[in-house]
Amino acid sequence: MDLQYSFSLAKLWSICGAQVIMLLSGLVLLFVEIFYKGKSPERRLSTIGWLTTIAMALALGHVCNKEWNLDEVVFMGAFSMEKFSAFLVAVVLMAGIMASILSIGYLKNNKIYRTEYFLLLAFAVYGTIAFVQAVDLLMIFITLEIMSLGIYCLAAFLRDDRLSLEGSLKYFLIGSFGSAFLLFGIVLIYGFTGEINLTKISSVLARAPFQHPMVLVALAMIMVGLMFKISMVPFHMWAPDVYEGSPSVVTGFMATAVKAAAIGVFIKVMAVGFGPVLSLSGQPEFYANALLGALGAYWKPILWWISLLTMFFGNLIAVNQRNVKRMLAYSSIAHAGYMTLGILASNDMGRMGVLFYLFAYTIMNIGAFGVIYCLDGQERHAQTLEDYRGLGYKYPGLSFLISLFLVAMAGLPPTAGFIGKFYVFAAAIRSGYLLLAALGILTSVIGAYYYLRVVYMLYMKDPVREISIPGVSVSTAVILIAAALAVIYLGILPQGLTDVADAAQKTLSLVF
């Protein structure tokens, strides 16, 4: 028998094991939520929400403390959890732990007292960081869709809502055709090579002639399957309604957890499956990977040209919205445009810098939506620029949080903002891609002009209407000052997560 396929409880464990926490934890939570039936409603919503972030936390705890170094990184051929994964692993459960305790503030400013919302996030944290663990192509569709049921979930969770209800519909219908795309170019490599695995389809690539138009095309149809969860344009069109009418706590955990998993899996496979990766690995038979470099000259050229429509769309469409939340959508279109250049880069620098980029941009952008959250209310009573003026005076801390997570944004420094944009334009530079780093700058003035803008209304104009939040609570302020915190703390001193993030992309050049 292959051993490579041999079941064992201690590998699950050690490998999966932050997977395990999560589904038996979504499993309790249904237990629990039937012990609490008759209980108040907003116990029962604490309860349950603090018991998900509990799993969450511990589910991150086993990832940083046992699955970062493991001597065996493959479950199956399945999944793995070599450094790269953990650190994704790490991102997208941080995000969850944020969003979990700011959720439970969210729900009970809009009096909503459902439970199974905790449920259907512990489900989606689950698919996503299964998803970033998986290295079987088949495996990647599976996760996917579980990650992408829940998101559907959250995002229509406000049912009486019709930008709830509208949004959801678009995502779940542009998520299906993104999804038949990745499902096509699946059955298309496995029709070439024989096998789902993504160190055998290198394998087989690297003897084969990897420039067989079946090749091409799904290696296209895949790149294309993963950009619509990215949201790069032209497949972007889903964000903008998705974001606006989800609720405010769910936007900020989409922008970034399935973002980070989508471009953490879109390196995997591009370096891996597609890529010249594997011929660092040491081992004499993967020599031979390094000929899959010529696969580049098809897909970089049409990469560039896609990171340059993302990052000016993105940013100049920004520009003209006047709701706060949609201006936040076309930012993280043009966000993805930026990370985009490391993965173009291809080199240590630019993967090394998509890994900070996107752990300073989970912080900032919950942070941004926690804050907008908070300013709301309850949801879409001040959502709009106009709701904006003259907050800064109002409620000064508030004002000065979501300004601080702008600039952030904006990449001014000093702020972790600033230096994930400075590795990624740096990597692009360093490969030679002068014009389009330059024209990435470009952009990236564009948009400190409307994140700047929203800092003007705050302090420089006059309100033209009342604006009365509810209290703030401790555990929710707690969230956004150590986001704050962590955004200028990265912005001065980002060496110690720039070796963490460098010794997790090492790390691609394992055999998985």
Contents of the next structure:
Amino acid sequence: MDLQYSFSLAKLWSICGAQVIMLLSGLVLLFVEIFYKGKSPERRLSTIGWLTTIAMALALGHVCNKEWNLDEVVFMGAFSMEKFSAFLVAVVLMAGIMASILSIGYLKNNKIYRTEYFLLLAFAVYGTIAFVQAVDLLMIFITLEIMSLGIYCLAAFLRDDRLSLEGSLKYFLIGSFGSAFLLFGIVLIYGFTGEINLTKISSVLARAPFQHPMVLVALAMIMVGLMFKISMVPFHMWAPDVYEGSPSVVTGFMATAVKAAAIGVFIKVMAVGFGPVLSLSGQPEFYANALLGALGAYWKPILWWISLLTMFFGNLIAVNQRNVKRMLAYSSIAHAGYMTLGILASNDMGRMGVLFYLFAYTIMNIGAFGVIYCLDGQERHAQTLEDYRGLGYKYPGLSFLISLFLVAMAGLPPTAGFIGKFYVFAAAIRSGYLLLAALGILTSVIGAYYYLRVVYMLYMKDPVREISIPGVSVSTAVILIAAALAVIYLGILPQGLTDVADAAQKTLSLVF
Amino acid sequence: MEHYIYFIPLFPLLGFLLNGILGKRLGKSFVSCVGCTSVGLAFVTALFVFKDLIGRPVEDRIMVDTLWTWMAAGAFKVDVSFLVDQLSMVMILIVTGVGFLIHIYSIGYMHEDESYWRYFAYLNMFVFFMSLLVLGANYLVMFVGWEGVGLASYLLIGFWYEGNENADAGKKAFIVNRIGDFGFALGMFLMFWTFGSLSYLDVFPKAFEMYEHGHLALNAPVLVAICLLLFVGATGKSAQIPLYVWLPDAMAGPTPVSALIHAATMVTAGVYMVARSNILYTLAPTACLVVAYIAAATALFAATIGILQNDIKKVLAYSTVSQLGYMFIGVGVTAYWAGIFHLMTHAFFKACLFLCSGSVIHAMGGDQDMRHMGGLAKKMPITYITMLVATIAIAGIPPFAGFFSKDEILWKAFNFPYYPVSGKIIWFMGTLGAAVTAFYMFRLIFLTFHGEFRGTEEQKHHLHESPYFMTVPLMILAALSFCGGWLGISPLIGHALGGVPNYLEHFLEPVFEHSQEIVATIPRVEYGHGMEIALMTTSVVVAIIGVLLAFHVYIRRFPELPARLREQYAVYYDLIYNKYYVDEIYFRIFVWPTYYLAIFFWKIIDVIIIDGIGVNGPAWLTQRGAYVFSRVQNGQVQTYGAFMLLGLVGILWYLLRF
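Swap state to the form predicted together with the partner chain from the form predicted alone:
After this comes the whole thing, all chains and molecules, with the earlier chain placed first.
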């Protein structure tokens, strides 16, 4: 066997730097957690929490500090780092930082002082980053599992809460099911092409009769495995239970970072592995890849229906939810549907729109879950619509923040949510999916109804029971206000981010 | 130097932020000062812009102020930029000017309210969004304003949120407007699809050019579709059939809000939008016809409902719906300037009417039922006289403002270039509506200000004229209702008066230039001055008949004749009194099915299929407590998995079906 790849530490650091930082700091934290006792449980909790945050901030610094115009973007044929990956890694780390700061307050509110929470979060973030960077189907599978294991544990972190345990177990069981599909798809594609690296797979496929049933079955299996993580209908059923059961902050992280990563990987697999994108790279060996455009005729109609079902069911069922967390779970399903529109468009604007949408959605969603935990006090203390009645006057700051985040999710201007929706819909129309875009807009009208119902409860109804919450810590407040400002800023001056996202999506053709 | 237009929206925005953030702590005088000054400054800025605009040569009267690029991807680009031309100039002067007066009036009207600061913050927010809507240089900025004023309206309708009814009215307005916005958004997408831009300065010249070069036929289906979709948006915002139902309920908000948002400015946004897009509508005669017919039907239909309402504000609300119909007749029959002219005079007299009704309600201690009023003229002379002036104006009696604008619209409808026969029908409906308008408006005056007082002793004791903060705006608006129409005197009368020019039409002419060129190519019968005089006389005569009839029924033979008529024609009375049961019909047709569809998906798909098989869902789980693991394993998860498998099978079937 010849050595295909050459190993060098410098390359490892430059391409997988963020992963290395997260992994090492996770291991260091493991020891800190064992040996550091702290003056009080609260003190210990915040110290470990802040250390985790700092680790993520370092990793984010590593990502944001460079232009990512590397000569070689792939490390050992397994991980890549170009602007596209960098963008997603940054989104994941941003979600991680927000989640970890919010978690400190959350855990204190719930009087949980078990600090392994932050370790799990750090490893989950590590797994998510690696997942985003992976360009090799086997790595995709392994890192998906690393990410998921962390999340399963975090979901069950409320040990005495049945919903939390139940949700986690369901997630685990159904997750194994989904992974099995993914793995089976990988095996089939390996059987057909003899390759596990996406670029190699694509160049082999392009020269082979790629409309072979084996390829199509593999494609379907891989799509299902990823669509499960993105929670697209009908692979979404775990999501409401898990989102409702998990600790609010974890839900926020799951609904954003994990989804962002899965959507990123989905785009990468469909565009690089089974799509013609590499033919744009100018490399002779990928000229034939342009042929893979023909595969679109197979997967695009499927995605058309799945996008429609996802937008439709997500929004419609959310209407009848009384629990705000569960409602947001359905809404996050619907958002996955909107983003699918951008993927389906598979043009520059669509991919740019998806990236923008992911960024904006991450901020507003974690923001919303942050406010939910604040209003909740202790988990499941006050998270139904009835509990929110009249809170607008008792807690004006928090109420305003959640209203803003919900308005952004409803896609009303001048918020980032509007810009995101605009781009994915415009991209879909440009690619000729006029009907789907129209139906999508129709479902977003339903969306506006249930989002604004929360606002209506907050401001226009009298309270039925007394809700009192513990104080909101400064760090939590800073994160929430920063998120709110970002949501408005990106709604009014989105050009900075759209330029970055556009540059990012253009680099997909460099992943070889 | 055009880079100061943005100050017009900026001032109200700052006012909103100041009042919204600090208002609660800083007391009422601060709030009123900030609230009124911000709009006042916006008005002053608008005047400066006006001076600048007038000072330029006619062909150079377009000012664009681009702030930054909002969205851009490839060839697609949307700027945050403002455009001032003759049309937006007229609109912004109305919005900030009338808005300023209503802000002043609000100081008096709302002085006892606890949430004074919130009221002024919302009102400033409204003016901000309205100026975006009017000044935007492309459809997207307009849409932002369009949505924003909807939000402000929603918040202000539900301002007294203690009442469930008020909140429901807010919700209704919101939902009905969303339906309209859906159409508007689709229209925008289709426009982008067709012209590759949303900017006025790109789309309109391009449309005209494409028409001139034969790339775009007159009445091309895509244009008709764009225009009709945009008009769907307009029917929502501007309360036309079939989406007018929210406006009467919106009267739940404070009266100055009804005057500003639901009479003078926001509801006319649809008319402005059509006038703005005049070139597109002119190129789509079918769309024009639809607009004109819907408008005429609305004008007549709403007027008939107005006859029997007892709530003073409801009468004015239906009258607004009806008058908006006239404006749409104007823009529908390609007489765009006439629509804008009526928009302007209507802003004056309808704002005045609403503010007067507010003054009455203020004196009556919140009672809005005209059956309890009567004889108020002696107690509130200023309110009476100003309201009478505005009523004569709306009834269309010369030389008051409403006469000139309404008459211009009806004359232009009679001359509808594209569909002459329909034009006559629309003219007839409009003229009939004018008679009904005169009748119900004078019914309102007679019931409120004449005869004996019919309220309680306590109310009688409290009757008083309103403070100056309220009466001064009334007087200004009444003066405008009297003479505002002289800006647009038709050539016929102008000539008779010794050569008074039609200022407004000449001012607005460049905006509608291309439309007029296109219309001029349509062959049609020209009617002479004789016909115009005949029509003018007809409309004045029917208006006077309406007034006399009201006098007969509500003064001379009151209350015996109305009561007898009510008994004699009980069926018709009920039908009209209940507004033709439109709300009930909508409820049955639209609200119920949507509700049950949602319930169906929830109950059947989610509860029975997902939760029902095996376990009854998390609620039951928490109740029962134990056996979490066993139950998790024996039911739900299998279902979830089964669905995933079904999904996969579906996909595989699709892929391998060949």
